[in-house]
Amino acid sequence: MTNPQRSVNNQSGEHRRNGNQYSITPEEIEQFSREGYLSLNGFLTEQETAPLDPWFDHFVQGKEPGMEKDFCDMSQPYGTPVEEFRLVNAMLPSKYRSELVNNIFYQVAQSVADQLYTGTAVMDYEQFLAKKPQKEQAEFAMHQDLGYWPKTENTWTATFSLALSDSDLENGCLQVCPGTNKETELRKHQPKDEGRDDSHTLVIESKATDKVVYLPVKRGAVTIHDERIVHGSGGNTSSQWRKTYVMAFRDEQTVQQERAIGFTHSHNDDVNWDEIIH
């Protein structure tokens, strides 16, 4: 793996912003398919974050009943106790809190999403992560998102990663590898622990030749990677919180084979997951 650098600031901002909808450029379309990630400055105004933030608290802190392996720690097993988790994470918060479902970050992203494809884009799923403060091994094992999922015609996808704080080397921001959305395999990929049964996450090998770019972003910026890009993020090393909502638009086709599968995103769907390691 070669040496990592950061990514370098871009020109957009609020500016872009008129009502619900973001304008992205030409250059940046076409960044997204050649290099598979983007990041976006002054995506959503302090006005419009700050009401998130105590839906965010309250599914990381666990007050949401019922949500079984969807409220767990993505860097250990299943069952690990919650005073012991490093890196929270909440799946599918508007599938257990109607408050919300259609907020402002969705459509904000849906109008971005509409912009990088040429098809129909809908939300597949979302996701609260969390790091907590002086957590060196919250960290999320370089991945593909595709290695996650089941096989289908059309993989594209846009996982928009709105800051809720801050974020940085430090606490662990994300970390991507740009161009490796082009390779035509996508590489191998095995559970971090004995199965998908005992914990949820994949890891890959790396390649000598992977470049590492970091992504760090201001609280109300994003960054927006596709299924197939090698990508993951450090440990928390400071003494602040680092907080991400997830969410990934996919083709509206794709997501309706998806769910005629019974595969929803949900840790609690009954999947084989054999037949989707690939």
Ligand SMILES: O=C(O)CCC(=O)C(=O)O
Given for the second form:
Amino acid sequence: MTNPQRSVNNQSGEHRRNGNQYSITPEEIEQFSREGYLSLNGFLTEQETAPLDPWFDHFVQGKEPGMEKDFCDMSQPYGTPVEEFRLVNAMLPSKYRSELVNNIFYQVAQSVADQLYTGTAVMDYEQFLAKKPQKEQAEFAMHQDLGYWPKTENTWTATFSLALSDSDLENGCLQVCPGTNKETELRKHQPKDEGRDDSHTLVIESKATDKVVYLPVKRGAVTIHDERIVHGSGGNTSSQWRKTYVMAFRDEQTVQQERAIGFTHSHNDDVNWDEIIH
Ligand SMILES: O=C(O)CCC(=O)C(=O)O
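Next, give the form predicted in complex with the ligand, keeping in mind that what was shown is the form predicted on its own.
Time for the whole complex; same chain goes first.
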């Protein structure tokens, strides 16, 4: 890889916390709107992050019963033997375990979503994502989140990725293509495998103009991205796990519209997945 562009925010964030509130600046609000992404350091303290670890491990080790397709590998088809997983995905952890409802990540993320959005932002879904060490193929295919979701009039979204481990180029940190968030047409998304019944994962073709920026973050920091920015992540060539807790906030009415058609972001939803692809 030649000289990859990294967007590193070295500012400590703890002074921005007041109770469960995290203050962002007008410049950051403007950056999110213009560039479609943001990194915030010191989002959670170590004392706040540590209690999330056992839950993360519980789900990623497949210990939560009854999840069916909500426990899967985002880089391989459904049905891949668990011991062969490389990019482990556990959807909707607080739906399965009420102990996670209203957790500190949710509370602080809500405070930032409220600053980023002028309407009413509510949490739409969450997921745990883990890249096992030395799994070069643990790639999250490049996509726009909106490509995965039903069409709604209001598409506003802020997706928070809380680093539960340090995340860098070697273990496959998030990568974004700034500017793609302003494209008027959503790109064509195709199933990565045969169809959505075989694997949840969608993929887009990259354009020659796409410029990738890597977003390395320390444990306890977040990146935030919008629904249109082209993003994904590379494989894990390191001996360290990459552990991420993802939580997406959307407009209150958009979430109501999703639920009205039975769309909860569970991979077990009874919806026509092939119709949903944009
Ligand atoms: O964190 C990653 O590797 C990708 C996650 C992602 O695509 C998302 O949260 O929308």
